[in-house]
Each structure stands twice: as C-alpha cells, then as structure tokens.
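Below sits a lone chain in structure tokens, taken as the form predicted on its own.
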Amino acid sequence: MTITSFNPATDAVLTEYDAHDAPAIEQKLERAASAQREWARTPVAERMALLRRVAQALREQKAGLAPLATLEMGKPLAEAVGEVEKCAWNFDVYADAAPGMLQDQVVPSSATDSRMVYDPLGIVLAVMPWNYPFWQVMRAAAPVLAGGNGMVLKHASNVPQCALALEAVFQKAGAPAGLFTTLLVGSGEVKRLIEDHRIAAVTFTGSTPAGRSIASQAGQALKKQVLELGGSDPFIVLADADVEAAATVAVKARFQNTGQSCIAAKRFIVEHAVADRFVDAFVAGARKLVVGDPMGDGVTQGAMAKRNLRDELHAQVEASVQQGAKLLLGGKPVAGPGAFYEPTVLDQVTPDMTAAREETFGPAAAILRVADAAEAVRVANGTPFGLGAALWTTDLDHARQLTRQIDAGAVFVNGMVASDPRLPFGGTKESGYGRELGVLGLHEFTNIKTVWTGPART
C-alpha cells in the first residue's frame, strides 16, 4: 500500500511512502511498549523535562512545521504558524500543571488512609483527522505522557508528511526512542491495532460513522476509548446582543480553516428583531475573505483538504438551495486547479434543510431566524450532535439559565467556540464521550486506582 501526500490547492503529489509492513509494525509496536514501561518508572518531574523540551522544539522547527501542514491540507499558513505555536503551549501548561493533576487525592473514610492515585494505562492509540494535522495530535499527546503512558500515532493518510514531522519533534526533544511513535498505516489496520495487547486505549477525532466503528471495535476489545466527533454548533444571537461584535467573530468562527472544523459555527440562529442587521455585517465580513494560495501573503482562506469533500459540501448547498434557502453568497466550487470553494451564506434555512440537518464541513454557513430564545434553544438542540455552542446576548444572568438547557460539551456565551488545554473539551449525544485537556483530559488515561490503607497490627 502507498500512501501519498498531495497538494490540495494545486493537485499535485508531494511525495509518496510505501505504508508500514507487518514486520514493520511488530517492530515499532514493541519498541512503543518497551519505552512505555520505563517512561511509567520516570519520576513525574523528568516526564515534565520531556513536555518542555517538545514545547521548545516546536518553537524551534515552527518555520518548517507550518507549511507542511498548508501544503498537505490546503489551511492558511498564518493558521498553521499559530496552529504549532498552540501545540508549544499546550506542553507548557501541562509541563506547569500535571505534577499538581497527578497528585494523590486523600478521600476521608473509615481507614487511616484511603486515597485515589493514578497509574498509567499503558500505550495510547491515537486516530488523528487531517484538519489540524499538529494540534489534534498534540493536544492528546501532551497529557497523555505527562501520565506516564505512550502514544501510537495512525493519522490521517492525506498528512504523512505531518505524521512523521510529530515524530521527528519528539527525537529533537530527546524522547525515549518509540514512547511517540508514528504509523504510516490505511484504516483497514485500526482494528488489528486496537486489539494488539500492547494497545491499552484508544483515543479517536473524526466523524461520527467513524467513531461508531472505532467505539465498536474497542468496546469489543474491552479498551478504553475518547471520542470527539462531528457537530454542527450552533451560533445563537439574540435580540439584547452586539450584533455587530457577533457578526464579526461569527465571520472568522464560521469560516477559520476553510470551514473544516468539528468546533466551526455551523448554523447561526439568530432572533428576528436583529437578523437583518446581523445577515448583513456577517455578509459584509464573508466577503472580505481573501481565497487563494494558502502559502500567499494575506490569504485567510485556503483550499478545501479534497476535492470529494468539496463536492460532498457543494451538494449540501444546492440541496438547501433547492429547499428553499436564499443564497446571498458564494455557492460554488472555484474554477481551477485545487479544492477551493466560495465563501457561502445561506439566509432562511429551517432545521428541515439539509444544511442544518447535516454538518457542513467546509466554509458554508446557514442562517435561521427564531422568534425568541426559547425557539432558539429548541432549534440549537435540535440535531443529533452536541459539541460546542456560543451564545451572544448581553443578559449574562439570563445567559447563565440558556447554558444549562443547551445540549454541548461546551458553550461559549459572547465569543467563539475555541479548545483551551486549560479547561476540558468534548462533546455529548453523537459528538462523542470523554474529554480531552484540562485536568479530565489527563485523567481520561489513568487507572484512578483506590488506595485504602488500614492501621498497622503487630
């Protein structure tokens, strides 16, 4: 098997790999599991010299990093520039904090000592997406070693360049040789891994489909698993908020990264004594949006990562079109080499259409009008999925009320939905389970083991 990077913005092939044999694989795998055990017997303050030293490292190799992700998935290279200089920070914070994450919890009881602590798990499988080639892979990475695990790396075969860079920053960093460890490997192995004995968990970002089989194929194995799946968040603007502050960052949390984000603002449900005057200010910025080579000065978007995930979005639009939407902007492919794809509002979407009914991947953005908060709540909750929301309304006591009734792992009230390594991530319903960041996201891969101690007899 051949796996292939290719440019999305011009078509043409970067370089080809052939994908890791079984003997290969076997190798690696067993190298992972060796330095697995030894990391778990490293005192926590020489795990967190390892999180710094990656973080450095990223810093240090950021001008080589970024562009291999514009290059392999078609994002902005600004976005990419800060996209590495997010993963440096997310070693850091964890590199501050873990030690203190990591700490035994006293638990008073009926012993002289009872105390939760937490072990390793063991080797973490990570199936990675292509969106954020570095930062997806790197926020898990980074609590997960600092709890003593390992990490096996399948990524996504459109970014092998990427993969093996990650790789590369942990040897700079001076790693124990196989505790990060890079598969170049199709889907069709994800099983066979995640049944490995030497696998003990499984952490996974991708669509829902995907997670469903990933969940299945682990719950089989009786692994540990973290899922974070698609969304389709919902933008809520009400009628007490800056509608002009809403439709500025709505601008950039609809359309950052061409779109291809499960977080992205999807469906901006927008009350309707101030729609018209946000449709406009949001069209207005939508159409400042600058498409073009994704490595060119001042290109804020970039191409699709595919060209089949770009028909798959451009059949979504003329479907919503054909139901009834009004579309103010864009709505087709770009003419050309590359996946590129217009800036696309649609205004008067129902929850029936197919651009709220589906998670539109890519930079189209559908509008619906509500009649109240209480609609909005209705029609925000009104998917299967439940990752993030953002809320704007200047009301923050009647805000603190709507939070609660909205179905997400996360809701933003007045800016946009964004992941923090401080404070955890994750989504409900059929956007996944378990978090990932925060002190949660570290111990979603420990085995938080009771400890009860009784008094000593002579």
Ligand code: NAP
The other form holds:
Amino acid sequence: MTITSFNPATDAVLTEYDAHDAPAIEQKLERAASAQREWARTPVAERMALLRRVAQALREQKAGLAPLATLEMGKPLAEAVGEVEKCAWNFDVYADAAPGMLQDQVVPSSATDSRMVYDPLGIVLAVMPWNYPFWQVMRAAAPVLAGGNGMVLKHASNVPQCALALEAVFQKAGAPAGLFTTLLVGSGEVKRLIEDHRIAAVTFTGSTPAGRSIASQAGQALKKQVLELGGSDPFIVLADADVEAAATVAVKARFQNTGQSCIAAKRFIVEHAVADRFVDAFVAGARKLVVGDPMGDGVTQGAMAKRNLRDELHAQVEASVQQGAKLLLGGKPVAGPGAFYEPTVLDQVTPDMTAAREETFGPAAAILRVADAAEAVRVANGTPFGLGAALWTTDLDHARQLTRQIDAGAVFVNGMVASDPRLPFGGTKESGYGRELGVLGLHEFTNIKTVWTGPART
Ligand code: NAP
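Please move on to the form predicted in complex with the ligand, as the form predicted on its own is already shown.
Starting with the chain above, the whole complex follows.
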C-alpha cells in the first residue's frame, strides 16, 4: 500500500511512502512496548524534563514544521506557525502542572490510610485527523506521556510528512526510542492495532462514522477509549448582545482553518431583533477574507484539504439553497487547480435544511433566525451533536442559566470556542465521550488505583 502526500492547493503529488508492512509494525510495537515499560518507572521529574525538551524542539523547528502542514492540508502558513507554537505551549503547561495532577489523592475512610494513585496504562493508540495535523496529536501526546504511557500514532493518510516530522521531534528532544512512534498505515490496519496485546487504550479524533467503528472495535477488545468526534456548533446571538463584536468574532469562528475545525461555529442562531445588523456585519467581514495560495503573505483562507471534501461541502450548500436558504455570499468552488471554495454565507436557514442538520466541514456559514432565547436553545440542541457552543449576550446572569440548557461539552459566553491546555475539552451526544486536556485529559489514560492500608500488624 502507498501513502501519498499531496498538495491540495496545487493538486501536485509531494511524495509517496510505502506503508509499514507487518514485520515493520511488529518491530515498532515491540520497541514501543519496551520503551514504555522503562518510561513507566521513570521519575515524574525526569518525564517532565522530556516534555520541556519537546516544547523547546517544537519552537526551534517551527520554521520547518509549519510549511509541512500548509503543504499537506492547505492551511495558511501563519495559522500553521500558530499551531506549532500552541503544541509547544501545551507541553510546557503539562510540564508545570502534571506533577501536581499525578500526586496521590488521600481519601479518608475506615483505613489507616486510603488514597488514589495514578499509574500508567501502557501504550495509547492515537488515530488522528488531518485538520490540525500537529495540534490534534500533540494535545493528546503531552498528558499521555506525562502519565507514564507511550503513544503509537496512526495519522490521517494525507499528512504522512507531518506524522513523520512529529516522530523526529521526539527523537530530537531525546525521548527513549519508540516511546512516541509513527506508523504509516491505512485505516484498515486500525482494528488489528486495537486488538494487539501491546495496545492498552485508544484515543480517536475524527468523524462520527469512523468513531462509531473504532468504539465498537475497542469495546469488543475491552480497551479504554476517548472519542473526539464531529460537531455542528451553534453560535447564538441574543438581542442584547454586542452585535458588532459578535459578528467580528463569528467570522474567525467559522472561517479559520478554512472552516475545517470540529469546534468551528457552523450554525449562527440570531434573534430577529438584531439579525439584519448581525448578517450585514458578518457578510462584510467574510468578504474581506483573502482566498489564495496558503503559502502567500496576507492569505486568510487556504485550500480545503481534499477535493472530495470540497465537493461534499458544495453539495450541502446546493441542497440547502434548493431547500430555500438564501445565498448571500460565495456558494461555489474556485475555478482552477486546488481544492479552493469561496467563503459562503447562507441566510434564512431552517433547522430541517442540510446546512443545519449536517456537519459542514468547510467555509460555509448557516444563519438561522429565531424569535427568542428559548427558541435559540431549542434550535441549538436540535442536532445529534454536542461539541461546543458560543453564546453572546450582555446579561451574564441569563447567560449562566442558558449555559446549563445547551447540550455541549463547552459553552463560551461572549467568545469563540477554542481549546486551552488548562481546560477540559470534549463532547457529548454524538460528538463523543471522554475528555482531553486539563487534569481530566491526563487522568483518562491512567489506572486510577485505590490503595487501602490497614494498621501494621505484628
Ligand atoms: P476521519 O475520516 O474520521 O479520519 C480520522 C482518522 O481516522 C484518520 O486517521 C483516518 O485514517 C482514520 N479512519 C477513518 N475511517 C476509519 C475507520 N473506519 N476505522 C479506523 N480508522 C479510520 O476524519 P477526518 O476527515 O480526518 O477529520 C474530520 C472529522 O474529524 C470531522 O468530522 C471533525 O469534526 C472531526 N474532528 C473532531 C475533533 C474533536 O476534537 N472533536 C477535532 C478535529 C476533527 P485515513 O486517513 O487513513 O482514512
């Protein structure tokens, strides 16, 4: 099998790799298992020293790493640089915080001493998507490694250069050989990997259908799993909101990363009273996006990662227009080479239309107009997803009540949903389960062991 690295901005093949065959996979898993056994016994302070060296290596190499993401999945170079910097920050945050998170928790009981301790689980298999080819992997890797585990990466098949570059970052930082291992394999290999006795747990980020399949395989093998899946995040603007600020943030929330983010705002749910003002400001902001060569200066929207994904997005836009949505901006692929799509805004969308029911993974926004806050929450909750949500209002007491009514893993009031290493991240409903980041992200991949000690008996 061949794994092909291609440039979605030009359609050019960049390079091709032979996928790892069975003997290569066996050798890599054996090395990973032996590295992890040693790592589990390594004092926490030494583990943290490695995390800091990884952060440093990422910063030193960002000028070489960032263009790989841009070349392989089409994001603007400035966004790719920011992504590498965020990975480094994540490793520093865990290097600071993980020793505290891993400390024993004394829990009073009838015992002389009773406590929870956090032991490593083993090797975590990471099956990852291409949309943030560094961040998705490294946000999972920092807590996994801090907890004394190893990681085997099966990255998306369109970003093999990024996958290999990450393995090289760990080598450069002096990680034990095999502790972080990249396997170049297709998705057909995942089931065998999950079943392998050396794999203890799975972390998956990607689409809901793939998550369903991985969850059943991991369930069959009785292996711990964390699933970060798709979303159709609502961005609610109430009548008392700062509408201009909301519209400015909304443009970034929808179009950054060329709209290919699980937590991108996808449905803009706006109270009638301010809808025209919001729509005018939002469309004006979207018009200013500069679409073009993602390596180019000043470009704010690059290519989508694959032509078939662009075609799927276009079909969703066309279906929504046929169903009655009003096209205010864009609405078609950009002619010529590359998987470019015009920044697109659909108004008068209703909850039954395709753009509201399905995840739109690209630069197309759906605006739904509602009568009041109660209808806004009903519409927000009206999809199978529950990843993030944004809520704009100047009444913070009202906001606090509404945040509890919204089905989501995170609600951001007067801001855009974003991941932060200090805060838990994850979804509910069909957006997945388990948490990454924060203290919960670290404890997910530990064996939380109860140690009960009675009085010493002679
Ligand atoms: P994807 O098609 O599900 O692929 C993700 C990973 O899973 C890739 O490594 C892929 O390998 C592998 N894969 C695909 N089908 C599989 C299967 N049946 N069994 C085992 N592995 C399988 O997703 P994507 O297109 O890369 O990413 C976009 C999706 O990810 C969106 O739905 C987005 O919302 C979601 N996402 C979620 C989060 C979050 O944190 N919740 C973050 C980012 C993205 P191949 O490339 O070899 O097929």
